[in-house]
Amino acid sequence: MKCIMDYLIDELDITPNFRKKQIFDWIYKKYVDDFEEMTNLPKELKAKLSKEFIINPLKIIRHEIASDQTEKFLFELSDKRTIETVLIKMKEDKYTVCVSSQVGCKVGCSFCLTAKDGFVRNLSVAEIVAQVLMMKKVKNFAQNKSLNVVYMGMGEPLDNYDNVVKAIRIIQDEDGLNISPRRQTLSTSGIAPKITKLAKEDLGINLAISLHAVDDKLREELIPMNKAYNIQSVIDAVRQFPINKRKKVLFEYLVIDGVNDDKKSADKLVKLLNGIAAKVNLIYFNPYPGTTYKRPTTQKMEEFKNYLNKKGVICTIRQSKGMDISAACGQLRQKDKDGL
């Protein structure tokens, strides 16, 4: 059965328009997942969508909140796979939801949880809508709060590139969840020709890498397909990204103790990101079973931040959030597949 929420308004084959509209605010203003409670609705119209769509292809079979107010889900898909999303409560009541495109991921990075268990399938338009709609609709927010929408869960955006491009669209669509594209960024390990592709889409969205290196021999240890898309590819696809005025391109450094926290790497990412309007977002290493990656100390992310500043590079570090649950991406996932 079809999923009403892959679908823009103007695509759906329903007359007279105006009922479209009903049906759309119904399901993202007012959070409603079943056709029968839309009450201003011809009985006829509400057994005919009934019969061809269902709405939320999401259902919640963990949920974990840690001591700083971060929450985790654990959703499950009509196939019973599974997928995370993570809402992160930021300052002044403010809140990010932090989005999966894919069930596990295909990019393989050392550091990464997801990747272990391989690759099954990307995610369609509607579950990637649906973590945003059911974060609102869980909180119980307003329909005009808005939140801030980062692509950075599971799996690589890019790799399920038109999913997610309409997916960003519904997303900021007033009939849809009326989101600015300002408040939403796409964080990619950087398939190059895909960011250059993105570009011409002129979404309005924000822009970050996930760059963790600044030399292609470690970032293909930690990033495999930096094989295929070296670093100064990388970076010369950036260079191509329309970025609003005020905002900048977000580079994310995960530090790892010992790996790529030395003075050396840091004059390599001054050089690497010059004439670019770029900010770096360290990020702590979250250590998790198996792996042999530390966590760096708070000197040393201090350290490589100063350092940073002092060359002219805008940098700071994200501070953890969700210590206490399932923090990493993918371990809330893996605990469930464990039983535990």
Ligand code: SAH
The other form holds:
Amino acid sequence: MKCIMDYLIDELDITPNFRKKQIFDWIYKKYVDDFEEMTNLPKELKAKLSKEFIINPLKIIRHEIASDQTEKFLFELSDKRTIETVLIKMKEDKYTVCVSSQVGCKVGCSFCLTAKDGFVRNLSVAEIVAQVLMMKKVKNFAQNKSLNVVYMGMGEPLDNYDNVVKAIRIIQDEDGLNISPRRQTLSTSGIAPKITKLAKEDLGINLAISLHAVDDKLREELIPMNKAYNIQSVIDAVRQFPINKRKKVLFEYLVIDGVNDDKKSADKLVKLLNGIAAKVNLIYFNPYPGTTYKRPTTQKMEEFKNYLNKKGVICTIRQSKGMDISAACGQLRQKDKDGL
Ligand code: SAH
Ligand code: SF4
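Show the form predicted together with S-adenosyl-L-homocysteine, please, because up to now only the form predicted alone has appeared in this conversation.
Let's see the whole complex now, leading with the same chain.
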């Protein structure tokens, strides 16, 4: 059966037009997931819609809350596959949703747990949009409460290009979730031609690049796809990307102890970012059973950061959230119902 969240409002074949607005309103502002509850629609229309569409493709099968208030949701999809979505509590009453775009991932980064199960499938538009909607519904957030959305969950968003771009549009649509593209950040491991394509859509979203290494040999070891799209090709694509004047391109740099945390790397990074409105976000490597990589000490991390700052690079350290429920970066993966 079709899912109504797969469609932009203009794509729905329903007349008159104001009915579409009413339906979107019920779904995206009132979080209703049964057509029968849409009390201002005529009976026949409700019946027709119920026959044709489902509303929400996600079923919550697990909800965990970490000691730092980070929440992790395990959702079951219609084919029984599972994905994880993370809700991170920021300062005051601000929240960031970390959205998944695929079940598994093809890129196969050596440090990432999501990749260990291989690639299963792309998420549909509805499965992406519904992750954000579900956060608002479960938390009972007001319809006008805006969240930040980061495409940093399971999967490589640019490898599911069409669905992710359409989901961004529905999430930003005033009739949809109405979350400004300036509050949405897409993170990619660096599929250079897709970054160029995305630039042309002019969506107004923020871009994050998982850089992690400054020389191609090491980056190939960490992100095998670097063989096809090397560092220079990624940087060239980034230079073409339209970024709001007040914003910067985020470069994520996963710091692995003894692998990429030396001064020479820092110097190369400074050179590489020269002339780009860039901000570097250092991420602690989060270990998992079976990995040989190590998490750097706080002191090493601070040193690396201070060194970059001294050289004029804007740089922050990402505080790992949700460690005690495995909700931190790189710790998301498919799970069965028992969460194993
Ligand atoms: N596939 C995209 C989107 C996922 S983002 C991308 O790679 O950019 C997930 C972020 O978590 C990436 O920056 C990734 O490099 C980081 N990550 C993956 N494994 C990690 C680990 N074990 N510890 C810390 N960060 C990790
Ligand atoms: Fe895929 Fe990103 Fe994990 Fe690499 S880090 S395997 S691109 S999800």
